[in-house]
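The data below hold one chain only, encoded as structure tokens and taken in the form predicted on its own.
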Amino acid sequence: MPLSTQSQTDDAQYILVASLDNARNISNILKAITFKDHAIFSATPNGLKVTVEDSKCLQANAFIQADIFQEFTIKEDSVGFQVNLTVLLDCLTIFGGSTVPGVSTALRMCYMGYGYPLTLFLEEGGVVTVCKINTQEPEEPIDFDFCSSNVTNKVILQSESLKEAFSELDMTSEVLQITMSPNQPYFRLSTFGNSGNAHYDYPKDSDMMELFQCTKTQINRYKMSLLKSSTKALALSCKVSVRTDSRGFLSLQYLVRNNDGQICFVEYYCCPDEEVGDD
């Protein structure tokens, strides 16, 4: 593959080099968090974290571990930059994102440091395209201060069951109400849309429920317009962890398997819209 034969002297100028045999393994994950144009990239020796935010109410993070890449070289403890995510995705799919068996687009992503563009070398069928995307100094992501010690309720579900719920609930509702409780209804999703109120309940011993850890009854509402962004990640995922903390902040963590069976995570944090008293 031509990309793997780039000379080592070329690599010497870069502080970050990441290579993939199949660019779709990163483009699919990035699509799951594309709801705003700009994304903050943070690289460490553990891998790549990509963050997108909306109105200080919603944050999405995609975690792509270093071992997902065929090559992942970083010369500093951490490397950060901001890029236009829409432009990056356009470049990653420049060959049309071929789904033909055995045909994939190889990617080599290189970054020289502050002020330099993010350079993509993309190769398919012997044709190499080079894209250079302007970078900006990264903004500091919002700290939602969501730590496991403050988590009051947590469930892990098969994603299929959550997809089913979203297909049955009224998405014209302005909010999604989530009830989590050690008592019935245990885990309930509610909407209040044009066709009336709708509830979707999960028994705690449901086959679709892998884990049920609820210590207190919480009823919180979240803006549907914010949560709709996370349905892209839900569509790709096989499992989802739903957690709320003592403030009612919501964490949705999606486990996504790529085409090679490797696991990546996409996490959404969402502020509560309004708190509802216990019924």
Given for the second form:
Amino acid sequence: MPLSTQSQTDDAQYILVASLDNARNISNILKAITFKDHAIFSATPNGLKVTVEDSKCLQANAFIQADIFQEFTIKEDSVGFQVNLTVLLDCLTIFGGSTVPGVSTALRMCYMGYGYPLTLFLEEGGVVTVCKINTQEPEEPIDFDFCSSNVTNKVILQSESLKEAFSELDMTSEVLQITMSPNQPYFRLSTFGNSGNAHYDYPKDSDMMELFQCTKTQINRYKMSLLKSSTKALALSCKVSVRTDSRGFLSLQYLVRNNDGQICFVEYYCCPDEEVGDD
Amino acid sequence: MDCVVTGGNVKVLAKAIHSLSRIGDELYLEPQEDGLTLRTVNSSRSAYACFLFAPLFFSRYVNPEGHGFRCKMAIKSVQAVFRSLATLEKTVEKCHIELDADRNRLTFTLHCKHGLLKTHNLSFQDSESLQALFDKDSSTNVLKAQPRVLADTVLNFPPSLDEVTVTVSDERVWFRNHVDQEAEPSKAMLTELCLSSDEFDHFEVRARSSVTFCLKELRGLLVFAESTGLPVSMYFDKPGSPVVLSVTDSVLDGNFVLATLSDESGVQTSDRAGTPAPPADDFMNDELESYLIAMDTSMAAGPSVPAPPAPLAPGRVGSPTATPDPWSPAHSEPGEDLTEEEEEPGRPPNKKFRSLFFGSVYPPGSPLGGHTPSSQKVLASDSEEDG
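Switching from the form predicted on its own: structure of the form predicted together with its partner chain?
To see the whole picture, the full complex is given below, headed by that same chain.
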């Protein structure tokens, strides 16, 4: 195999080597979080985490566990760098986006350490492309300090119903208001646009609602422009968990199944736009 | 106002609103005893559309405010309620429309599958009554066809086409794209379709006529007709009088009233500056006409000529106006096609002939000859006092 022979001599120098038989298993997830150009990569023996942030209010994290990769070797406890995500995606899809069955792009991602570029070996149909992408000093991702113990309300919904709502959201509304309550309306998405307001209510006993754990009524508003960025991840997912903590911070967790049926997670954190007030 | 639409009727309502949006930007809503009317008019007041939904269309229809409540709102806002038309049938179980008079809001609540509830509170403005005066029952000509027939017909015209001309004779109907007089003739493409009377459910032509109206507006109605499968009726008289397109069933009535181009110079659309009135046309007679037909074998017989019909060649078609035009042989008849392309140096007689032709081919007194210019105004906005 061209890829393996090429890297035999360099392998010792790489502190991170990750291989995938189908590059789509990583490119699809990364496409979902490409709302900004730069991404922070953080690799640990558990796997890869890619972080994208927007205006210090929104953060998206894509988790690709080590066992998704055909090969995942890491020589340090933690490896971090920052790259231009758009460029990376262009490289990952360099052979085009054709979905001919049986044909896929194989990927070998290698990194030698601080100051070195991220090297990608991509192969399809015997043709090999080598890409070297410059890396930057990784910024420290924001810590939203969102911990499970502080979660006030939590629901898990099947993505299908939320997808429809998100596609219909009134974009003339500057905010998306999320109401979570143990009482009516249980779980509500609201918009306030030019022509009036709109509400999407999900009752707690809906068959789309897999889990409903709301302890306290909370109404929070989030900037529509920020939350719209999560639509792609929603589109890929089959389930979504929505959680708010006592401060009104929002956590959206999407369960994504890739082509091979393996599970990855994408999570979004968003700060509230203003406190409407908790009842 | 408090009404509920259930099942498949939700989609019918949504489609009606969607087709109204092809005419105007504002939706006028008026609940009355005989049902709910949704109306719109375009900005130039040359097209008006109205849907009346009888109380039986609804599973509940209550009008506690009685007469007098009317409102208008941006049609886009109402369309936003019924987004994703394709899945409407499968997801929406019922739609509740309720007036919140205190807050000047009209609430649309969609009860969907899986218990999902979509509520839209739309703000509205009080409005005057929008009413067009038309009497389709006194129309000279009435055609009724299955929506598929008309949809397939308009499919042949490019989406960018503005106006279409419909010409009827005793047994046939021609649909032709209207070419602007100012358009460059060598670059214009002409398309013409001929349908025979047996393609129509009802074909009543009391006078041969040719009317030109906006195709986009017809398409708007066809969107609705196709999805509901209701036949479309077309009522029209002479150029300048409005054409009324209508769909009806036991619980709804939709009417699109469209202005038509008048064929004389009297009252024209703003594009056409005043052109001279046609001179006396009494020197034209049938003999000359048949001579014209005989000269160019590629011409097909049109509705004006008793000769047997032949396949139409694409050709230059006379514009509805009567100005002297090197290409237009006469009045707007599809029969007198003389193609510019087919002209060769050896055919100067054709050109000469054509330059002689102006005015109506028919002797005055025939339905198509000697028209008096008629007003293009079709609408009377009945502004009542607010009550």
